Structure formats: C-alpha cells, structure tokens
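One chain comes next, on its own, written out as structure tokens in the form predicted on its own.
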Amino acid sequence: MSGQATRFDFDIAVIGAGPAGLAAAALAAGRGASVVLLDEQAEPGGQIYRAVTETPVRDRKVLGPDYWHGAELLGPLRDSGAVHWPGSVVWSVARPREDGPRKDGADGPRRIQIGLSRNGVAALLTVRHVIMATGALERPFPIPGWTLPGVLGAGAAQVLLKTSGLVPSGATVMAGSGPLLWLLAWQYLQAGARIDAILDTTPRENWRAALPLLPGFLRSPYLGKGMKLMLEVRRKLTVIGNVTGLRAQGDGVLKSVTYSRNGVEQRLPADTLLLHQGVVPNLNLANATGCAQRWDEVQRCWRPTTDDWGATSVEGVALAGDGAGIGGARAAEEAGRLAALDALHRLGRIDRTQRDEAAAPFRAALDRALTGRAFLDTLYRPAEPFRVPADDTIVCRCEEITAGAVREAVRLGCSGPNQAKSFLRCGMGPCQGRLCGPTVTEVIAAERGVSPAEVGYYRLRPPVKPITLAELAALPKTEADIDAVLKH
C-alpha cells in the first residue's frame, strides 16, 4: 500500500481512508488504474474503523463486530496495488491555470492538482480524477458550558477508546441522541467503564413524525442488532428521557450537569460529559473545490450535490460516503465502489455497459444499507434549542462568539455566514467553520425567519487545512507562476 513516494501523478486520487475511500481505491487500482490513497492518519480506517490494525483493545466484543469489519477492507487494498500515503494533509484541490492548448497532449478530462503536506513538506500532486471520501463530523452541540474541560463529543471519546483503550474515570454523564450515543454506551459497558446516566434529548414529537416511516425501518439490516444493543444499555444504565435543557457547570472545569425534564430542573455531579446529536457531512474540501451544495431539510445539514455515481458539479471530482450525505459505514463502502467504477468509465478504462453491469451488486447492497434511513433521520433530528441555542451560549469556539452576538449582527444587517466573518470573525479560526458552521447558519436563519437554504453556508477557499508559509514558499514554481511575479 505504501511506496512510490517520489511519484506525483496518478490516474485517480482518493482522499480519505475510511470505508468509502478504502473500497474505492481497492476497486479502481484492482482494475488497472494508478491510484493514490491520501489520508491524514498514520493507519487506514478513517474515523469509524480508527486504529483497526493497531488498537490496544484486543477483546473483540468491546468494540463489536461492525468495527472489526474494517479490517476486511485492508486486504483488498493491499492486493490492489494502490499507493497509500498516510500522514497526508490535503489543503487544496483545483485545476491548474492553463493558457492555450494543453501541453500534456492527453485526451479526456483535464488534469487536477492536489495540494498536500506530508512529513512537513508541501507538494503538488497531479491526477486525472479525484474521489473525495472525507466522511462526517459530529454535529455541533452548543450548550452553556460546552467549552469547559471535561466536556467532549462522544465521537472524540470513541476515538480515545479505539486508539488508546481509554475510558473516562469518575462520574460520567452522556447526553444527546442518535445511534452513536447508544453504541458508545454499549462499548463502554463492554469495557467495564462507569456511566452514571444517559440524558436522552430525543424530542417526544419526533416519535410521532417517524412512526409513518417505521415499516421501512422494519426491513433494515440494522434493526435487530440496534434494538438488542439499546435494550441492553437501558437494562444496565439509568436512562432519563424527554430532556429539554442542558447546561454544563463548573469553575474552570466541569463539576455538574443541569438538565430540564417535564419542566423540572435537576442536577447531576459529573467529571465527564459526553455530548452527541448526530453527524453531518465533512464538506469543507468539497466546498473549497467549488462543488455545488444544497440544504438537506431532513438531515438538517448542508450536503454536496451529486448524481447517483457521486459525481459533483466540478468535472473530474466525485464524492463518496458520508461526506456526500449521511448513510453509515456500509453504505459508504458501496458508494465508494460505485464512484470508482464511474471514474474508470470517465477515464475510458471501461465502457458504460461494463460500468453498469459491474455496479449492479454494489447498488443493490447500497439500497439495503440505506433501508430505513429516513426513519432514523426523522427520529433523531435534534431539537431546535440544541441547534439554535440561547444568547449566552458560545457557538464559535475558536473566536468565542455567542449566539447572542450572532443575532445582534443580524439585526445590524448581517444576512448570512459569510457576512458574519466580517462582523464577528465566525468561521475564521483554526477549525475553518467545522465546529460553528451549522449552528451559525441556523441561528441566522431563525433570526431572519427564513430557511437555512436562503441563508447559505460559509464560502471556503484553499487552504482548507493549516499550512506553514515555509511549506508554501518551498512549493515548485511553474514558468507561468514566475512570469506572473516578475511582470507584477
């Protein structure tokens, strides 16, 4: 999987080594394309299969069989001949500036240039097609006190379990909704960790809205094991439902969690609070590349616009997996294979008939994996107070901007997230909007009384990840670049 570190042009670059990226790279390389798999982590697996080759958690029952499925994707990748570059931070995907006829003499799609940093050195990689498999991020869960030490996302806590075998000590409270919250609680039980309570914030009205979609979910392949997991957690842990308010409290560090239930406020001592209310597509790189996006009212998030093969509005750029819309690990895996087949077709390696015939079993598997998804999306749609928080709640952690400040900016004429950058510097910190974008969009939309679709999202530009000036200065220069500097 590794090697060929001096080669800087490939047919296909796959960005992200989670289930979609692993499957896409293995299929495309196995059919003869030159493929490079770029990923920030030292080992493949992405977030869902994080550290699957090196986790210290050797008792397989702790993380569960779905986690260990990730190891089955590594053999096909290794045998395919794909080049794997771990520790690669991709900060740009763009078409190089071209003046006049193409100098490479090639037919078909124009080349795409990828800016990346690896081992402290920046480089430009040239490819003919890009498959972005950037996965998902935890949806922001802004509550008063969520920036206190001791408060973290359930996804981050799960990463600590997978990579280091660590679980919280002391009083631990979990709060929120969604499948990952229940999965982590189950994994903690298997690991012998202490959980004092789960505060379930799933709105009561969501059950009524989801009920008509239940027949579809009853055919889901995840129904049986999901119900078994939740029943075991409920049997062994204190689960408090209908929670409508949350506040983390402490003097410099978390000491307690205050919650509201049926109009009554109560308090629990806590050394650790784990928050979760679903995931959203990690779309910053696609956004900065110029891929069109749309507001998904059901999943309450922005997602890139793609066709059935993952192709975006940018020629030669495709998306696969949760980065194109939340569907889960197994769905991402099949979407990666479909995107790879379409890339091979666009590069002229297979014709349309070959692509469609090869895709049939993958598309059927994708449909099975997505069965019942609408039920889950509706049931676990976060309550509005947790998406559009009160004035005193910090929404932009990097710049410490509150929801009240965002609302005041709207009253002064701020119409959307991009204007909020000028008014408040929201989205201009190290996270580049990853932790505040969804919240800022919803707060502005609510204050204006319009849909988030009308408000829009951050307009991003490369580099989408930090890169030093020294790295930029050391990049190789083309004749056109040198001429541009000398003439100006």
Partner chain sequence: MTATATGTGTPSRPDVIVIGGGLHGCSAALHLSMRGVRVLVLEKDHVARHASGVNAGGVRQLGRHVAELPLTVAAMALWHRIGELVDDDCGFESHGQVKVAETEAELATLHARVAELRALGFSHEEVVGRDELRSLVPAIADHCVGALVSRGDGAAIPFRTTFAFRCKAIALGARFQEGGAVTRLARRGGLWSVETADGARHEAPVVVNCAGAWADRIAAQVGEPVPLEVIAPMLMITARVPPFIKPVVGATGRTLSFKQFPNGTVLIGGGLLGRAVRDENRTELDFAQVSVNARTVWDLFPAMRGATIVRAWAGIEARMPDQIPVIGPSGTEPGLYHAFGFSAHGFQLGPIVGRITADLITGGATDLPIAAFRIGRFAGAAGTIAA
Contents of the next structure:
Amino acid sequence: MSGQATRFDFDIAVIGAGPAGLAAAALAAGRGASVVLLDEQAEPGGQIYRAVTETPVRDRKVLGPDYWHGAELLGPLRDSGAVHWPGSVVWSVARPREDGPRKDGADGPRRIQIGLSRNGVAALLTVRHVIMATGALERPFPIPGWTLPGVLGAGAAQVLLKTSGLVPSGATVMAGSGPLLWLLAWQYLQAGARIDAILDTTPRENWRAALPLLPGFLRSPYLGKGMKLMLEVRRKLTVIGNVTGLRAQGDGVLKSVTYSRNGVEQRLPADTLLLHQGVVPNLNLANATGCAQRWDEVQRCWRPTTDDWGATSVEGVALAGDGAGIGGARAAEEAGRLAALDALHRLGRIDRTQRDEAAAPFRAALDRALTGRAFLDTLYRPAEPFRVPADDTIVCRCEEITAGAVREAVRLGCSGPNQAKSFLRCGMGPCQGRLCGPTVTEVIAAERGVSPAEVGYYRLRPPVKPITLAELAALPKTEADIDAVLKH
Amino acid sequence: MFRRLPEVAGDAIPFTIDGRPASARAGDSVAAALLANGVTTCRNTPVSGAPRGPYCMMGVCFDCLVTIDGTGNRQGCQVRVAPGMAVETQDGKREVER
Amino acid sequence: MTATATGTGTPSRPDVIVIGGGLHGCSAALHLSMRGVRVLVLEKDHVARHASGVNAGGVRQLGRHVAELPLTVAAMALWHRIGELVDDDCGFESHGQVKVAETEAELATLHARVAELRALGFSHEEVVGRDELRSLVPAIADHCVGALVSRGDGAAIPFRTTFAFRCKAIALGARFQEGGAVTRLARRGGLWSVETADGARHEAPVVVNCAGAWADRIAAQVGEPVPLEVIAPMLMITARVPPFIKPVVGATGRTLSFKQFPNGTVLIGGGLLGRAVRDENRTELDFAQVSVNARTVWDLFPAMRGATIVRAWAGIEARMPDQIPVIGPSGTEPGLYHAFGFSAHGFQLGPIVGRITADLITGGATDLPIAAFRIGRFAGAAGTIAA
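Taking the form predicted on its own as the starting point, write out the structure of the form predicted in complex with the partner chain.
Next comes the full complex, and the chain you just saw is listed first.
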C-alpha cells in the first residue's frame, strides 16, 4: 500500500447482483460511499431476476409479476453511482490478521482483500468492507441416475427459460417439492410448454406438521399468491402425490423415470427430468473466508452466523439475502439495505442513531417478507430418503462417491465431512462440495446417530471458483499493475 | 431436449459444436446453446468416463465443462456464445496443454 | 474404536500416553502396540487434522540435512514395504524425486552436494544432465540444465497414510481419544497425569509428545521451553489432467514441490508460507505468495499454464530454528519423550521415528543416531517464536 489512493479505492464491495446485492449497493452508494458491485453474470439480477434486462420472453405473463419486480431494483442502482463490474468471478475474500508485522511493510488500516477474475485476468482488490450477497443454490437431490444427461435442476430449467426462452420438448417430468417447482410448472403452462407429469415428493406427514403454521402463512402478502398458482397447476396438469423411491434411468442419457407411490412402482418415459427440493444458502465464499456457520434444524442446512444487520464473525464481512439463510427475494432486498446501513455506520459515515432510524422501515418490510416462511420450511422439508440416500446413490457428482462409500468411511472412523473428504475425495472436485456438502453432512450424521450440527461441514478453500495457473502466475503485484488489470 | 418459444426473436449467432455448424441466440450461454441444438451430453467425466450434461445452469455444479476456442474446462453455463466460437465437448481428462 | 472418555474420578491407566494423533503419534502408537505396549493416543481434533493430513505427501530422501540421513534411509526401507507394516499401500509410489537446476551455477551446487554425501558414505543422490533430466521429466522447460535425483524416493497420500497407521495401531490394541486437547500434564509419584479439555484424566508411566505445532506448549508444561515456530506452508491442486509426469519435482534456486497423483490432479507446493492462526485451528492464504509459486510452475512446466487451480490450502506445522526435529527423551523429566518440530519435512520420517521412540521406551536406546535432535540443544534459548 503506497498511501497514494489507487483508482480503485472502494469503501465497499458487494458480491452478487441479485436482490440483496442490488439493494445494498444502491443504498450504500446513494448515501455517498464508493461501492463496487461484483457479479459473475453479464447482466444484473442474480438467479431470481436472471436476464431481467434482456430476457427474450416478452410476454410478461409467462414469467409473472414477481419476476418483473426485479427490474425496479435497477434504476436505483444506476442512479446511486455504484460501479457495477459484471463478469467478475470472486474466488477469494480474506482479511489479513492484525497481529504480527505486515509482510509489505506498510502501515495504515487493515483492509479486506478480494481475489477476482475478469476477462481471464486475475487481480487482488482491497476494500474496507464486504457485503456478500451470494444467494442460494438448489438443494442437492441425490437419487439414482441424477447425473444422467437430461436430468437438470428445475432452477436450471428456469434459467434456460429466462435467458434464452427455452422450454422442454419431448417427454418431460418434473419431480420434487417446493415453491420453485410449482412456479416453474405455472410458467411452463403460461408458455404452452409440455409437461407430462409432476411427481410430488412432499411427505404426507409434512402437512400435519405445517398446518399449525398456516395462519401465519395466510397473512403473508407475497406467499398466498404461490398457493393460487399451485392450485392452477394442479387443475391443469397431471400431478402425482406421495411419490417415493425416485430413480432416473437410461443408458448414457435419460430414458425414463421410475417412482413408487403407495408401494407400487411405476415408470414414465422421459427425455427431460427436472428435479427440485428447495434451495440452500450458497455459502462457499463465506465459509472459505472463515465466517462461522451453524446448522439450521428447520431449514435443514448450514447457514453462516449473522447478527440483525448481517454481520458475520469476520470483521468487516457481512452477508445479506438467501446466502445467510433462505428468506426469499423480497426479504433479501431488505436484508441488503440493512447490511448497507450497517456498513455505512461501521465506515463512520452515519452514527448509530442514524443507522437505526433509517433501518426501521426496512426492518418492518423484512418482517413482512418473512411472514409465513416457517410454514413453507416445514411443509417443504424434503423427505429423508432424498436427503439421506441409499448406498448405491452417487452423492459427490465430481468424484463419483456413493452414499455407501461415505457410510463405510464412517464405520472406519471418519467422524465428519472433512475426514470423509480427505479419505474419499468427496467434495474435492471443482464444485467444492456445493452439490454434495448437505448430503454428506446428513449421511454421516444419520450413520453416527447424531445431529448434523455435531458432524460439521466441509472447510472450504479458496479459490472458491477455479482459476488458471496462468492467471494466478500473472497476478499483478503493484498498485499500478492492479489498476491496469481492473480498468478493463 | 429443449425448444425455443415461438416468440423468441433476434439474430442467429453462428458457432460450431465439435466442428459442426450450429446456431445460437444473443444472450445464450454456451450450455444453453448446446441444449438448444439438441446436445444434452457435453463431456465424459475424468473419473469413470460417465457422460454428463448441463445440470445447474448457474455455475455451481461444473458438469457443463467444455472446451471453448481451445481453452478447456470452461463452465459452459457461464460463458456467452459469440459469433464463430468453437465449442468442443470434452472426453475425460482434457489435455494439459489446453 | 475411539476410546470413550474416562471421568476424572477413574483415570484410565495405559502404559504409554501419546499426545498428538498426527503421523508421528500414530506411528509411535503402532510401533509400541507391535511390542505389546498398551497405548492411548490423545488427539485434540481428529487424527491427521493438521500437517499429517494436508501435507504434500513427498516421500523424500533427496536434499535432507546430513543429521537426518541415517533416519531417512532407514525410513525409506520401511516405505518400500509399507503395506507389510500397516496393511495398506498408503498410495505410496516410487518414481523418484528430482531437484532441477536452472543454471550451471545451480548445477555446480548439486555436484558439491553429491560429493558431500559420498564423503559421508551415502549414495542415494546423483546428478543427471540435460538429456537424462528430459527422459525423467519430458515436460520440463527447455532452459533447465540438469538435476539432482534420488531414484528410490516417491510420494504417498498423507491422510490415507496417517489413517492407515491409526487403524493398524487400533487393530493391535491401541486406543484413540479424539476431540479433547490436553489441558494439564503433571508427574506425581512416578506417574504422569494427563487431563483433557473434555474432562477426562489419564495416568501412565510414560508420555510421548507428538503434538506437532502445539508441542512447545506440552514441553513448556514440564519446564523445557523450545523455540518452536508455527508455520503454514501453502499448497494448491489442479483439476485432473492426463498423466504426464512420474517423479516429484523440486527446484534448486527457488521453492517448489510439484507432483501428479495417479488420479491426474497435480499438487503444487514447496513451502511458501501463509499465516497460521494456531489458537483457532485456522490458516490464511497469502495469494501474492501463491502467485510466486504459480509463476515457478509457469516457468518450469510451460504445458501447465492453462491448468485450472481448484483449491489452495495450508497446514499448521512446527519449524525449529535449525530446521531439524526434536527426537528423544526429555532433558528434564523421566518417562517423557519428544518427537516434533519436523520443520515441514517430517512425513517421510514418520514410519521410522515411531520405531525409534518405541526403541527408546521399551529398550532405553536405539540403533539410529539421534543426538543431533536432542531437545537440550535449545537450553537457554528463547521460548516460542510465534503463536
């Protein structure tokens, strides 16, 4: 650090341009902070509002009003003065520790270092505060055959619809549970796409558990719409309930889907199988940064530990939106604003009273957005056989490790995901456990007869997205070099 | 298998899949363009040789890895198709030089 | 398999308590168990959690400190029949280790090294020229002029190796207690009393300190402070690529450890340091330094330039000021033995140092020269360098 301000001298980096990130960046920059919004995609919106600026699906009723709400977040961002760097892959966030002499011999405040790649060039960017808005990813749905080409996530299929106007053709089966499954089916109905069957895996007993929470759900201003939409889908499409024992079959490519219902096995021909059983926080970046996390028994996932403002256990690093625990797009927006206010406070731009006063309406809106969430979490908790699969099912797609191999490792003395990772290589592939972490945790916990909280989660490592050796070797070392790389 | 909605307009973008001519639309990722052209399998795994295709479409599963303009192991769902782009499906471990 | 915690009221009473479930602790437990000694291993996290599970896995005689030469040669003999020792091949493969010279001046230092070893009676290292280097390592960059080679060397899989030592020790009767750090170590009436954070207390006539990067704290409790430095050597690994290199490759003028696993992934390390946060069991990477390592590979293996790095990490290790370990009896207390401070090259020595420790405990002596590793060499030196 030369003491001379670099051209890219940002107070705040917001990572992820979904609802939380868009709202956070707009608010912080609008109040005078210098903000850079880093996002992997070419256009803002995150996954929920993916391609909202440019989708070829012009008929607004196909994607629905909740989707088009995303466009309303873009004006404030433009007007705020935040710098948006699309196509930025963040692969590391680190806060150098305060103790010991600094290797670079410089003084001044410690900063947070962000490793990122843009256009095939890597650089280290230093900022004072980071708001991670890394969103959610689809919960793994490990069934036999889920690695066959032709099997995709329902969320993946929705991305294809939003970005490219693509819908399934040929025999198509949707399977699983959760709001996104019903939303996608409804969107396909509006678009005139063919769906042969929806296999609903929601366990019957979930309804009994969720029923006491129904009044709260019915008060929700947003979620009631989902119920109407589900009813329309049930009226117009073939929906098969109480499905268990799902399998995808085919020789090299998906040919059919087998399922059990009331103990009877059935087979459907299928060219495309769209799987979904809810979403979980995309926590790889926070985990690799060293943010503490906890097991959420209701949502059955790990979530980074945050306070009311999204602050994590790592100083100067906050988390907003679904990346901190699933709350949905509207809640994410408000959480982003709260995290931005807290960042402004921590940077000395507003005092505590100003922060708290400004936060009041956002906090009220957040509470409204979260109304009824408990009902959804309880109703759509995935059935145990789809979270803790049978021995022959691949759990780690990258290294092709089965649930049986994980159980065998537990019997040999591997008591947690990290030992299983070292022993079996599960979670060591390029996806870094994103598609196996929740399953491996639950399989080990079930095998040991303890809570997932006790067995823990993978310790994830940067780079959280792969980078090439050439990029790493050419990492610019001086401020001038960094500027030259980043200005493109 | 996927098809375009009839309302989707826009110029066709020519590119190649394993040397064969193919067509995409502005905004398509490489993975979306593969599916739109009827290619559901984009690689064989380096572990067992099992075929894989796009699964998550949001950059987290790494199953849509392909070689793009000679650079291997690129996430097809994270790269937009450009005119003349050469996309190659990957067989097992890609060559170290690529 | 794992011993159940014993309440403080009824201490367990093995013959030997080994503190630390890394490779050295597991090896000591194995060799003692082979001789019928009842061993309890106390591990604060889980076996192979730190350096033993995440190191580069090099099984290397090449380039060792002269004091370590008798040990490294004896260890190598054990590695070549490791399956007989632990019922698992530990992923060990012997394709040699190669230390590349990039200039004639570097090559001259390698010739001098071989001459020094010959004078001491060791012949496992030899210098090869440009052509033989290329036949051993076809992918090496054109500018490299030669190399030092140790043909019997190789590499193994660290976690699997340590785990195999643990499993064999258990099969022979050793007990392991994981998840409770030693909080108190005291000697009373000829017995060591060892208390752990999970509330258990154990007693034994003999204790072995194999606590790695935490070993100075154990030593300090018995009045023998050592200047142990906590370090975090960084490593990175690539996605799978087709097999293209057999030996493990290092460099002479800069730091490098480079090898391809049978599964195709390429491990790149060599000792550039991140930051160790010992009290939080955590390490932090320094990507500016990782970049230096990547640049070395970029120079030496042009074919690797487009390889994808999927993960980088660092383990927590102990380094002594003279870069060689502490092995042998305590200088202050009877019934206490040390084996720690391997200074980022202890993996290859694991199988033999456990045997040495067992020799010392069961017979009072060992046939290998260990005087250079006595803990007393630091008497009067300052305590811990870094926490």
